[in-house]
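One chain follows as C-alpha cells, the form predicted alone.
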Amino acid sequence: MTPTAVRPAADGIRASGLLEVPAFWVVTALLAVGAGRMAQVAGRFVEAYPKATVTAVVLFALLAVPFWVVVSELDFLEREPTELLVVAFAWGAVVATSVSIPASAALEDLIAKLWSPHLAADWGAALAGPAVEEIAKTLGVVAIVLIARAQVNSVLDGVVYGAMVGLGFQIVENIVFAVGNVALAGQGDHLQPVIETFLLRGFLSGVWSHTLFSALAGAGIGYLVLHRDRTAGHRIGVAALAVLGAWASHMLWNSPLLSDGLGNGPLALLGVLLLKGLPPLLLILWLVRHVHDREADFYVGQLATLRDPELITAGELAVLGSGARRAAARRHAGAQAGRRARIAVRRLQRAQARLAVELSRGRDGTTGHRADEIRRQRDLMVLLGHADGVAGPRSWQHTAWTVLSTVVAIAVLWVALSALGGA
C-alpha cells in the first residue's frame, strides 16, 4: 500500500482472464435475467404508449450522455476500462431496476399492513425505495470488484463505478416513471407527462439523484477493498457508513419533508431541491476532490521521477493533476497557436497520464509506445510554436463565456421551474 492509498494500476482487462472468473458468469447471468425482465416491461410500454415511450427513451438517453462524460472523466489519470463502465451501467439499468421495482412495491405493501396505509402513502417511497434500491445498486460495485478486482486501484474508482451503476438505474427508472405518469394521466398516448417527468426527475433532480447516492456508496466499497492497512472492522464500518449515507440521502430526497413548508411557485420548488439535494452533492464533491487529489499526487509523482522535460516539463507536472488546470492549458494552447495545438495538448496530457500508469507498474518510462506518443505530440507543438502544455492567465473571453453560460443556465432553470408551476 502506497502512502496515498493508491495501488499501482493494473493492466487492461483480458477476455480470456474474465472467462476464468466464476463471478463473471454469475454477473452475466444476472444481467441476462434483468435484461429479459426489463424487456418485458418495455414491450408493454411500447404496446400501450408507443409515442410516449420512444420520447421518454430518447430524452433520458440524451440526458445520460453528459452524465457519462463527466463520470468517466473523473479519473483522468487512471481511466477505468470501458467494458467495466458498461457492466456497471447495465447492472444499474437492468439488474437493480428489475429487483427494486417489485421489491419496493412489496415493501410498501408490508409497511401498510404492519403499520398503516397512511404511513405507507406518506413515507412508503422514503422507507421502501432507499432500503431496496441502495442495496441493489451497491451490489453492482461489489460485482465489479469480484470480476475485476485489479481494476479497483483507489477510492475514486469506487466512486466512478458507483456513479455508473446509479446512472444506469436513474435513466431506466425515470423512463418507467415517465410512462407510468402517462398511464396515470389517463389521456392516452400523450407527451405532456413525459415532458414534465423529464423536467422534474431528469433536468432538475438529476444532479442529486441515484448517480450521486451510488457514488457515495461506491466510495465505501473502494475504501473497504483498498485499505488493507486498517482492521477489517474499521474498513467494514467505513463501507457501512458510506452505504448508510447513500440511504439517508435517498430517504431525505424521497421523504415528504418540506413538501408543503416553502409554499408554491418556482422559488419554493427550487428551495426544496436545494435543501434536500445540496448536502449530499457537496459531500460527494468534497470526497471526489479529496480522493482525486491523493491519486493525482501519486501518479504525478511517478512522472516527476523521470526528470525529462521532453516527456513532461515542470509546468506540465503542475497542470496534469488538476482537471481545471488541464482545461486551462488546452484553452491557452488554442488561444496561442490554434485548434491543432489545443488538440495536441489534450493528446499530450492523455499520453502523459497513461505513461504515469505504466510507471506505477514498474515499467521504463523513457521508452515504449506512450513515450513515443508524447514525443510526437511535443514535436507537433514545437512546430506550431507552443512547446509547453502549461496553463496561461485567465482570458476575458473565458470569463465572458463563463458568465454567459451561467446566465443561460439560470434562465433555462427558471423556465423549467415555471413550466412545472412549482408543483
Second form
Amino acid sequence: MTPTAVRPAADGIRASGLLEVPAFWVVTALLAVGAGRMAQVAGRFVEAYPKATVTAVVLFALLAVPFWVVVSELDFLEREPTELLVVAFAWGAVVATSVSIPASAALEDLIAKLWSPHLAADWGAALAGPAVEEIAKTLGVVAIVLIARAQVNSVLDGVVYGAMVGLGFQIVENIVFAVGNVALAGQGDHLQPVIETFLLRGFLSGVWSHTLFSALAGAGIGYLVLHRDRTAGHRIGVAALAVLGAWASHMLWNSPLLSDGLGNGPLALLGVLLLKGLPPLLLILWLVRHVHDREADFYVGQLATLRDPELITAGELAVLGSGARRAAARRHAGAQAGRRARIAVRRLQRAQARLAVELSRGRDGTTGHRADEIRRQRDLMVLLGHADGVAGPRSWQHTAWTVLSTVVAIAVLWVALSALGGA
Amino acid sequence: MARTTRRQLTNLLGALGVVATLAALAFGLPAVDRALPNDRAVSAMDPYLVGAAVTVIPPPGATLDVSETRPGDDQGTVLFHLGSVRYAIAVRPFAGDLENAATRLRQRITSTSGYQVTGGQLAVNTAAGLAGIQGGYTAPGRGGRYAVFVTGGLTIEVTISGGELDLGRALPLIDRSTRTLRHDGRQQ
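What would you give as the form predicted in complex with the partner chain, now that the form predicted alone is on the page?
All chains and molecules follow, beginning with the one already shown.
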C-alpha cells in the first residue's frame, strides 16, 4: 500500500474552535511569558546601545522577509494559515530563545564542570547549543500540532512550520549576537560589529542555519502526525531520527572541526562554509523536494479527476506541481500576451491550487466560487489570446537574467568573505 | 457548564508535557548547574593556559572557577577566586594598539551601571616583557583594578574585583601573578 502523502484537513482554522483547545491557551501563555523575557533583554540592549540595537533589528527583520516568502511559498498548493505561521515564528523568536539562553549556558557550564573547561571551550557551542535549541524549537512544531492538528496534514506542513520556528529563532538570536558583539567591542554604540554580524551570521551562514535545521525536525513531527497507518514505534523512531539529524547538522556547523584547517583567504573560508554547511543543506533540500513533490502529485491528482479543460488543461496539470514550472508559465504568458495575462495565469494557478484542496476535502469541484474564479481567469486569458497557462520554452532573457544574478551573488559573497577577514 | 471532553484532556496533557520539557530546560538545567560547585583547585606552581597560547601562574591559594573559564585556541578566559576576590583574565584577537585596548576595556567597565574608573593609569610590565597599562575602578560596595596588554594580535585584559579589605590583602599576590603573563604563540 502506498503511504498517505496528504491527510486532508476538514476545513481551515476557526477562531472559535481554537478557543476550545486547551493547548491554545497554554501556548498563548508561553508566548506571553517568552515575549516578556525577551522584552527585558531588548530593553537592556536599547538602553546601552540604542543605535546598534535598532540597526540590528532593522537589518535582520529585512533579512527575514525573503526567508518568510520562500518558506510560506513552499506549500503553494495547500497554504498554511497565516495565523499559525505567525505562532510558529513567534515561538522561535520568543519562547525557544528565552528558554535556550539560560539552558545552553547551564549545559555548557555542566560540560566544564563534569569534564573540563577545555572541552567546554572547544566543543561547548557544538554540544550545548544544538542539544537545547533543537528541542526547544521542535516543541514549537509540537505546539502547532496541539493547537491545530488538522492543519499539519502532510510532511511538507511539518517542514513549513519547523522552518518558521527556526526562522524566528534565527532572527532573534542574530540580533542578540550582534548587540553582544557591540558590547564586546567596547567602543560604545558602534555599528561596525552589527554589520559584521549581519554579513557573517545573516548573509554567509543564513542559508544553513536554524531555518534549515528546524525544517528537518519539523518533517519528523509531520511524519509522526501523518502516518497513522504505521506503528507508533516506527513513527516515533522517524521523528526522533529527524530531530537527531537537525541536532547533528547544527552540531557539525557549530563544531571546531576545520576551524583552521584550510588556511587563510576568501576561498579557504568559503571552503569551510561549504564543507560544514553543504551536506545538511543538500540532504534537507532533497527531503523538502521529495515531500513537496509527493504532496504536489496528490493535489494535482485531485484536479486530474475533473477532466474539465475549462478548469485545468493537460498542460496546466503538468505545470501546477512545480514552483519553477509555474513561474515559467507566468513568464510565458507575460511574453506572449503581456502583463495582464501574466497576472491572470498567477490568479488561475492560485485558484486551481485552492480547488485542489477543496476536492481533497470531498467537495464538488465543478461548482462553487473556486471554480467560478478559475472560469473568470480563463475567460480573461482567452480574451487576451493566451487560453492555456502552460510553460513555454526557456527564453534567452531568462537565461541572461539567471547568469547575471548568479554573477552578482558570487561577487557579493566574495566581498563579504573578504570583508570578514578572509583576505 | 460545558463538559471537558477526553480529546480536550489529552490535548491539555500534551500541552503540559511541552511546558514541563521547557521548564526542565529553562529551570532544571540551571538548577543542576548551580548545585555543582564551580571551584577547582589549581596549582600555583605551573603556568595555566588562558587561551591563544597565553599563560599565567595562578596566585597561591586561588581556586579556578570552571564556569567562567574557557581556554580556546584563538581566545580564552579564566577566572580565579581568592576568597571573595575575582581575578579574571580574557584573551581576544585585537588589531589596535595598547591605548585603544585600554580605552576599550575602560568603556566596557563603565558601561555597567554604577561602575566608575578612578585615578590615572600606570605602566606595567610582565616578567616576559609584555608592556601594559593598569588602573583602578569602583563599583557599589566593591573596588577593582584592571590591566591590559597587547601582544601578537591579541589583547590580554585583566580585571580584579572584591571588597576593599579582601582586595587589599589579595592584590600583592595577584600583582605577582599578573607579572607572570606570557604569550608563547605566533602572531594571531
